[in-house]
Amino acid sequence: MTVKVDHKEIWQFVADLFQAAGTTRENAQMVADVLIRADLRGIKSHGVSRIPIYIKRMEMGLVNSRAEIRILHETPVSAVIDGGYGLGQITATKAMKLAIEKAKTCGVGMVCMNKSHHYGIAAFYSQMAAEEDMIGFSCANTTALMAAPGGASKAIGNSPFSFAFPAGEQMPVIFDAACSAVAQGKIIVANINGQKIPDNWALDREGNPTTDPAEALKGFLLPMAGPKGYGIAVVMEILAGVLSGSDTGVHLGSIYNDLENPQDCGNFFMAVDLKTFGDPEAFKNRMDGYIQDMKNGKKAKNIKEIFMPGEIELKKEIKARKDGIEIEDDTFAPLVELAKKYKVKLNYK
């Protein structure tokens, strides 16, 4: 069973909840922006399903609810930021804003950050740049979830990353992916809702394929495209973790399993102003033509439409803004309890 909620009302609830839990009003709204954007796009693994663990870590003092970012090193085109162990949606939004500001002045802006936290969907931040007529990029490192090829223990996270490219009349092209066969959050949601998972998503502790999400969470995620996915994960962790000075690999604690230490996640953000390469409108016109060529290509049998990266999610967002967001009962129940605990209004049908 599911609960249907209006996106504006659930956004208001999230903002009110995080403010009641200790963040400033402005920062609470940043958290709501990212989480609700995920649910609007059908990415339930990174939406309101994450709220209980965020609040729990805040209550335990493992997330600094009043953290302020601090610049450790800066040039006209770059910066290294200390996130102060704040909520990732807040620190990441501020870091990408800084990258965009630098790009407006210098053509390109690059910002890496340590002492961050789980930041939600990578696409939110790359799209921030695309909305400013820029090419956007963001990536993060995560707790070790995958073994290296030939390895028998968790060694590296699935290193989510996203590129976003603006277009003119067409939708922007937004690529957002983790380097594992599937984001761990989808397995977590399946476990919460008592659902099985495909047997090509993860291995159990003994290295066997499993359809049980609980066993998958005890074992290993499989990389996308085998060694290629592993290689991309390494590159993303170097950018997000090694470059920023955050914890990496097995040293980066789990958001769910390490309830003694704050997470020291790393992020990397880049914004490239289209004016650096000429007329932005000309670029967007060429993008429109390119997208149309791709979508007008010959289709396989029984295929009605070819989609560009991110297009399906963007269309889901348009529909959900009109019809509402559906949330599974098992995901929604903890939100009801938090609403009672923090005396925050939560409307739903």
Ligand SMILES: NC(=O)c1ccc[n+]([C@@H]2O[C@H](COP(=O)([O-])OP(=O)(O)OC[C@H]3O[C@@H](n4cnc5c(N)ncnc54)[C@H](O)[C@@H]3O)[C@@H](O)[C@H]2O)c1
Contents of the next structure:
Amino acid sequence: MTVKVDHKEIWQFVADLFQAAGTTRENAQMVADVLIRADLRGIKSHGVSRIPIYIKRMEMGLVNSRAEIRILHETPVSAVIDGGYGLGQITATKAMKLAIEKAKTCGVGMVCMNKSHHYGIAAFYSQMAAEEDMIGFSCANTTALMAAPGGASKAIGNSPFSFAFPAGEQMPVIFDAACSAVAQGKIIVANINGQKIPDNWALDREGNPTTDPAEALKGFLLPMAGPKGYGIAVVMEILAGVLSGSDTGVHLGSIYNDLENPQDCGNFFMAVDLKTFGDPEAFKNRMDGYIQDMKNGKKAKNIKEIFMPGEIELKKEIKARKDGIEIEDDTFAPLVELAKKYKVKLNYK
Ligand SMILES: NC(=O)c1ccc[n+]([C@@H]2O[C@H](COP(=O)([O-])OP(=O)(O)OC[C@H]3O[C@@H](n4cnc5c(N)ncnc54)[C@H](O)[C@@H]3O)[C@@H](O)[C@H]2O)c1
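The form predicted together with the ligand, contrasted with the form predicted on its own above:
Shown next: the complete complex, the earlier chain at its head.
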């Protein structure tokens, strides 16, 4: 069963809740922006389903609800930031804003950050740059979930990353993926909702394929595209983690399983002003032509439409803005509890 919520009302609830739980109004709104964008796009694994663990970690003092980002090292084009163990949606929004500011002056801006926290969907931040006529990139490292090829223990996270490219008449192209066959959040949601998972998503503790999300959560995720996905995960972790000086690999704690220590997660953000390469309008016109060529390609039998990266999610967002967001009962129930606990309003049908 699901509950249907209006996106503006659930956004209001999330902003009110995080403010009531201790963040400033402005920061609480940033959290709501990122989480609701995920749910609007159908990425339920990274939307409001994460609220209970974020609030729990704030209550336990493992997330600093009043953290301010601090610049540790800076050049005109780059910065290394200490996120102060703040919520990732806040620290990452601020870090990407800084990358965009630098790109406005220098053509390119690159910012990496340590002491951040789980930041949600990578596309939110890359798209911030695309909205300024820039190419955007964002990535994060995550707690180790996958074994290296030939390894028999969790060694590396599934590092989400996103590139966003503006277009003219067409929708922007926004590739956003984790390096595992699927994001662990999808397995968490399947577990919450009592659903089975396909047998090529994860292995159990013994290294056997499993369709049971609970067993998968005790085992290892499989990388996308075998060793190539593993290689991309390593690259993303070097950018987000090694470069920023955050925890990496087995040293990076899980927001669910490590309830003793704050998470020292790393991020990397880049914004490239289209003007660095000439006329932005000319680029966007060429993007339109390119997208049309791709979409007009010959389709396989029974296929109605070819999609660009990010297009399915952007179309879901347009629909959900009109029709509302469906949230599973098991995801919604803890939100009702939090609404009561923090005395904030939560309207739903
Ligand atoms: N913060 C974290 O620690 C963390 C960790 C993992 C994942 N995530 C987030 O979880 C989300 C889901 O990740 P995922 O790896 O499951 O993504 P996914 O597999 O659902 O999608 C990956 C990409 O493929 C594109 N795509 C999918 N089907 C397509 C089709 N038929 N045609 C064209 N393009 C298509 C999507 O638009 C997207 O850009 C992402 O937003 C990611 O950033 C975050």
